[in-house]
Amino acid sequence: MADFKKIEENLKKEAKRLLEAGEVTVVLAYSKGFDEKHPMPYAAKSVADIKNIVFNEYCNHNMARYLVRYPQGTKIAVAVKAADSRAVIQLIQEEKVKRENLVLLGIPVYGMKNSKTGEVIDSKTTSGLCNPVLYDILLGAEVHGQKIVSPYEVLAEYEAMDKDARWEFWKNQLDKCIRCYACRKACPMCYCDPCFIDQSKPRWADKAPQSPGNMMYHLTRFHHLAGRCIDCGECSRACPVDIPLYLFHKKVAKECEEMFGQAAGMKLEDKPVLVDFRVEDSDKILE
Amino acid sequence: MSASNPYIPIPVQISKIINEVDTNDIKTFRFTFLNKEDEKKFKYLPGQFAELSIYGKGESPIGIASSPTNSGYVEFTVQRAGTIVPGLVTSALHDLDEGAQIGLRGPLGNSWPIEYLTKKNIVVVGGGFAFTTLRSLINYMLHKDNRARFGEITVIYGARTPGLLLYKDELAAWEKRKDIKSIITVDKGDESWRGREGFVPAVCKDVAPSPKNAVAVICGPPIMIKFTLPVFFELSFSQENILTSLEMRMKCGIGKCGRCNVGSKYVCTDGPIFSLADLDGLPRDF
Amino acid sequence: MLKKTAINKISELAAVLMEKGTLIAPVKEVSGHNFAQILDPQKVDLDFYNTIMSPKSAFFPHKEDFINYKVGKPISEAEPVVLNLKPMFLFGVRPCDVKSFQIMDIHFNAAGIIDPYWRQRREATTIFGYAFDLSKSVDSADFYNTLGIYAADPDGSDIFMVKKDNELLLKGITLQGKKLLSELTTIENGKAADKKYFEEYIKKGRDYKTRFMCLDQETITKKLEDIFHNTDFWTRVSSACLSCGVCTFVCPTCYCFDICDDTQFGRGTRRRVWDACMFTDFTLEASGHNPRTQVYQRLRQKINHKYSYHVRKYGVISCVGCGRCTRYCPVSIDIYSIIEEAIKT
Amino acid sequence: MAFEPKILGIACNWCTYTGADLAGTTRLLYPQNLRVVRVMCSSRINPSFIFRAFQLGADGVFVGGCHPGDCHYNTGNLYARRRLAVTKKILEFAGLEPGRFRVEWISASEGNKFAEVVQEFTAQIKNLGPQTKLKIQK
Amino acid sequence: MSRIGVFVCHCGLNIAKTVRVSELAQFASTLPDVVVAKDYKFMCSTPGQEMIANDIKEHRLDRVIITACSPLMHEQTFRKVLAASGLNQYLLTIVNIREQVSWVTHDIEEGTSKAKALLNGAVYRARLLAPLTSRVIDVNPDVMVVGGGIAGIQAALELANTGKKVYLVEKNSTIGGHMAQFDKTFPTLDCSACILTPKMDSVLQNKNITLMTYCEVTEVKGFVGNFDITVQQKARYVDHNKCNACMTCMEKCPGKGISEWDESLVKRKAIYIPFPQAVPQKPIIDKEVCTYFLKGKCRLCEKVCEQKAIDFEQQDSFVQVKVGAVIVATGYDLMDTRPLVQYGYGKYPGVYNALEVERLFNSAGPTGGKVTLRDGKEPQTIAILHCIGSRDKNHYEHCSRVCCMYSLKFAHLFKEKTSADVYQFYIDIRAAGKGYEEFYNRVIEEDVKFIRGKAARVAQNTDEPGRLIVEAEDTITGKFVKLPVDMVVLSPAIVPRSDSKDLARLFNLSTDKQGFFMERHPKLAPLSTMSEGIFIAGVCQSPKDIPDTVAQANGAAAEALTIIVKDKMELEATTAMVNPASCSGCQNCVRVCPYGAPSFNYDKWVSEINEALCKGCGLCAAVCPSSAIIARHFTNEQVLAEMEGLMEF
């Protein structure tokens, strides 16, 4: 396990020589919840806040989710860790944010839990890395040495289902949908506001929380994703009902990874696989 | 809406569509009931509105801008809603003929407060399209069974430009009338226009009606209201007696949906009529 | 009168309500309990804690069918949706879930016009109340001491429940209730010593403590709208907010609603679907304004509305405490602590 | 009845759609299973398209453009190529069989090719059966 | 509702015989908002259109729907007649059961079933079409062309000519490019200057013609019809006006620059015309070596120019040009060899390249048109080297074209104004154009060496100090030879201006692999771009030779004549538009145009999509993640009811 407690103190430093320096206006970080396993994503705006951050095993919040909320321009210090690291990079590959406006206080972290259940969750939400792909300041020692799991091993189950069974599987999972929409709002890479489900012209699929609509959005929800996805898990921990939307997403990532050579948020200079091309692309990835 | 239950339409015909404005984005549709009971079960007062209702478009709350004085019939008038993305019932209501059929939910919302505006002079001040409650009032209140229920009567009424005034054979009516003193105005005139130039809250100040036992009535647009208000407190008007009438988006009409609330208060139910004393407790962000 | 039956014959029970009705009651799903209608009388299972979802959708469903249409024939030809309820059984509702039903009923069924659904699900039903179980540990999110509720508190249920080690003892409340145990024939009554466990059960509950503050009902509305305008307080509480539609769909008292055609192939449904406040376009218009555009005015309309706006249009505050607000915020955001938070404002 | 299954076609303007005219003009036979939207560009072609074709019913779903590089916008299709075979990895991935979606290159010149292609894939879509995962249950 | 009448076409027997027709017709009367159906022997007849017409005016028709042939066969003759009954012709849907039904299949029951459900597809779409109007704009009449080579110099020439105006823009001191710089041209060896130079005086004698030297283009805005385009003028510290071209000061100043005209082959003064037929003949000082610049004084420069021209104040200008048409004709640079270390290029004196060589042989270049090496010695052996970068998979893949020939040209040269041996190490010899094999023939016989090889290296001849060395495998004898030489001709690569990828931002020009600009289409559309009003021609398009350049060129001004000739233009109707309620600035749109129609407004934080640049192709609205792109007459809508319709049966 990383040390918690090293990086919480760590993070306090950094963000009171931030923002007494003046150097960014805000910093975003964690603060505790209603009990210790559910911090809070936070904003500290001023040097009294400082005392509210924490950092434990629990912070599993993508902090680059809030990024687009604060109006352009905004000097902002963000704690990220890795899979927070590579949603940045995306955003930026996108043009949200400006890497001129961000410090990134970089967090290397293994052993980060489900507050849920308490399962130790790395593998499946951090792309197999514990360290930020981008930072600025490092508030850990860099994890080495931890057993590399591809993050793709946890697909092949699901890889390996018969497809009918696989339909079954993601029917039952995708009926349980409540339309909460927690999964797009915890997605630090859904920021369309309107979402196209809410749109009444044209209206996607029906409001109603029933198979075809659920279908429709988390389907096409997995296809806007497709080569932006950076793996951080948010939809299915934000999920009240649990739907593993992360494996989905996770299967998508791959696919554009080995079809177009290139995972999300991992190169600033890269480009959104889907609004581009290459010339050499081939016919091959439509078979 | 139906007897047995609220979030039923009733169902209306359109008998008769007038194009009101030169833009094409103004309609008014009578409607006559098809059923003779829900005619009879249709009861409203100015200032109520009802949910226009087509399968397979949706809802649209609007304002009734018949008199409940007009027998036989029910009037909306409805504007092509949106610029870019035309709002689905409004733009589908604008493509229907004379004799087609679409559901009709209401008298929804309270009214004018007609006891309140008995024996009172009433100042009546509306804007461009939100002048079609007002009508609903001037209307009821000139009707021969009611109009020595009431003190003077001063309507005040600006649009844009000639084309886009509504009722425009009302208002030449309502001009040559002794029982009321109507002022028309538009921002600018065109060639044929003979009548008063200038923005509704300018006229205001000029026609400087008493507060004296007066209750002024104003709908228009934010802009409007924005500036006409601090011409009726110079005026001395106070806030229970200036009134006017809310928007927000609407969904059941009958307070249950939830989403039209400002502080406590539902629009569609608690309003859509506020005086300004009203209001005044009420939270003025939403 | 009391009555009992063991924990392992459940589903005895509940075969004998499904032969008299339709019954709801908790299930294990893959994530947590959920009430559902029960099918197989196997599936009801009474340990839990409290369920994901609120036992609301028993008679405000998520999404309710008004009304069947046909694109391009007449409109009278329109088909209402008829319920045709047999009666329901609502079994294993926690205290505190109980009580969202009597908020619900003001807003529902008694001012204003009457919502028929709400009503008629309401009047075929009998509540099966369920004492939270005083053996284990309260969940750190609940509250609901803080709202004058009990975890063994039998007001507003029919029949109420209490779990007596491998038994379970039934006791009717009221008439109905009363009823309906008298014609379980199949379960064996009570004795003395049940009564007893059972009348000091509930008063054990009362010592069960969840979070708790001193709320007086006229404070904190007024509290409420003195900070209406503290945009500071607002975007501070709510700098976490995803401005997701959790809160209100786990919530036992939310009650907004969308009404929405679905058309295909020229048939269609009217049907009201749940709604957020929290979503952005819960109010824009069909000009493209929008009153609410920003997270903490949402979530300043959905404290507002349940500590505030509730207590002055219908006299109580519209929450029971049941901490699922909380528990299934994906960040955390705990309405409990912002309460706290503006009274020391 | 034997299965006739529905198809539906997404054809681009300037290559598909003038292809399966030439199929007619030169009286190529092929299954009339095959419904065609005509769109402008295969690059229009919205994913969603393709599920909400699914969930209508469709047995089938065929996409047809220009061939890479001789795109009438230029680079429209080469966009269309990368989203489509995104589309397709997700319909696998959800479960529906992987011959239910095709997308073929096919020019104002390949009349034959699109009878074949048409053949073909009907003949596909039968073996397969009706598309029973997505479509709507009403 | 809508009001909507179908008409099905039998197309004599061409639909009918497998598609029962009335049957269709009866079906779609049975269909919600049809108030009309009929079906007709020949609907395009005119009979057939008439009825359509009164059918229109009767039933008070908002949507018509003709089930036929192919919309690309029919789809504008009912456009007109719907526009002619007063309907906009956007309202139309054109249902294809001849192409795509009759003609297909045998079996009457498959074709009326396969009929109806693309008639109710389009019943379904013709409910939600919108009527669109296409948005005319007034067009200025000025075309701009950039670059001052042969290319520039005709297309504006042509157009002037025909009482256009035009701003030649270039961004050297005077006009006249390469060709400007080459002594004879093959393969009819006549002087370039001579066919030149009156062309460049032309220039400045036309009154259409404004002539822009020294100046960039810096920005450009707008669209076809109405580009906006700003040009800098570089400061030339001589006021042109008041300068009568005396020369004096050039005569006097002290300064001493190297003359990019002559290859650097020479120098030249701080103040200085590149060459005496320049075009304005007027000097610039060259800031870089002016004494006054450098060291703070010297002003000889101003002490003896009577008509007080030089202006050490002037500042860089900047211009704005509106005009209708741009035509970019930037040409090109020949291939830096000196990282091709093989040929020693740069580091032995005896290596020229190309056109260099051009210079020796002008009787205006530095040698006075004298061959003589670097050391005044006349060579005794010379080696011309094709393809040098060219053809080559590790630099440039394309064949530069013209080299071939001026190699050719050079031998001819050589063996005219020398005694040398003259060798070339050739792939092979491409002499594809007028008179070409004949001049190639005509080389061959005076006695030119070809040695078929592509030359490997050039080295120094360690037994003859200051000679060189060619390697090469002779491919025919399959011998390696090793040539002793005096001079090495390289014959480099023809490659896109270092600065061509700015200019292709700068005009939105798509480049290719080597980096020239990309036409529109390789076969029907070689001198458009993909941005509709900016034409190309010459060498910034590909290599080619100076009758094809002079060719492009006079193409694209009757290309940019095409657009400027009408006053009003009108738009694709079928436009894309964002509605900026739904627009969540991802700038997808941007990233995808392939005709930089979206662009993004920072300030409302939405995209915009401009009109006049859209042709309609609907991309963006599929990349458009809220949906808030509305492609019309393929909107979101109308394709999912389409969808829908034709899945009902």
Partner chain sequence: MAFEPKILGIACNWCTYTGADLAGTTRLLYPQNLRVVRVMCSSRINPSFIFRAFQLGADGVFVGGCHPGDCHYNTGNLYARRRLAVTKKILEFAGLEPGRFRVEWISASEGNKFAEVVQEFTAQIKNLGPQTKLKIQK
Given for the second form:
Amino acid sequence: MADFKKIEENLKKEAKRLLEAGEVTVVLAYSKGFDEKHPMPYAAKSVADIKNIVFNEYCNHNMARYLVRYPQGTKIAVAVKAADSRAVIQLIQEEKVKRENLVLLGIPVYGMKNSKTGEVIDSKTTSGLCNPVLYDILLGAEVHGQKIVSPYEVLAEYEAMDKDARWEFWKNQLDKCIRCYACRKACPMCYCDPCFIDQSKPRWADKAPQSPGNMMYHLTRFHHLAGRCIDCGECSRACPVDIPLYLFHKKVAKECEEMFGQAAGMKLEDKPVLVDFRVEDSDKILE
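I have the form predicted together with the partner chain already, so could you send the form predicted alone?
No partner chains or extra molecules come along with it, only the chain itself.
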């Protein structure tokens, strides 16, 4: 199990050093919530703020979500676990942030827990990675020896369904949606302002929590994230009615990886698959 207390100590130490030296103006990390199972995203802007930083097994928020809230050129340090670092790579590729303005505080960790259930988060709602893909400072020892599980194993039962069963499955699931948009708020790749669903000219879909509008919202969002989802699972954990949003994201991610030979946010030198063209790309998507 990861040494959460040591990671917290190192996070505070590096945050203090960076703020004192003026290398960054803000450190994005975590602070205590109403209890230890519900830590909150936190922006430390001064040395005095550092005492509020925490890190434990419930610090699941993807802090890359907040990078786009700062003006371009802001020097930011951000705590990144494996999936969070993939989100940073994706945001750099999409030119929402610049690498030279970031200090990535890498957190190698496993054994994170879902605050709703207390269960250890596994590859159902994550990519199964333990170490950050990209970092400047590592806040603990790299994790080795953990069982490697494909993030797509969870799709076996879903992929066994025929198309009618899949349609019925998603209709039943999405009918539960109350349109709180927690999934959108939790996602580091949902940065469009305004979101298509908030536009009135043209009006894309009904915002009321009814079946046709729910389907329109989620299917459009699923496809906006094609080749971009970095498998942090935050959308599913944020959902108050427990819609398994991760299943659709993983299915699309699997097909993108099979067709284009890359997963989102794994290599800084990659280009996002749906904005790049290579002669050898599969044409399966057109079938």
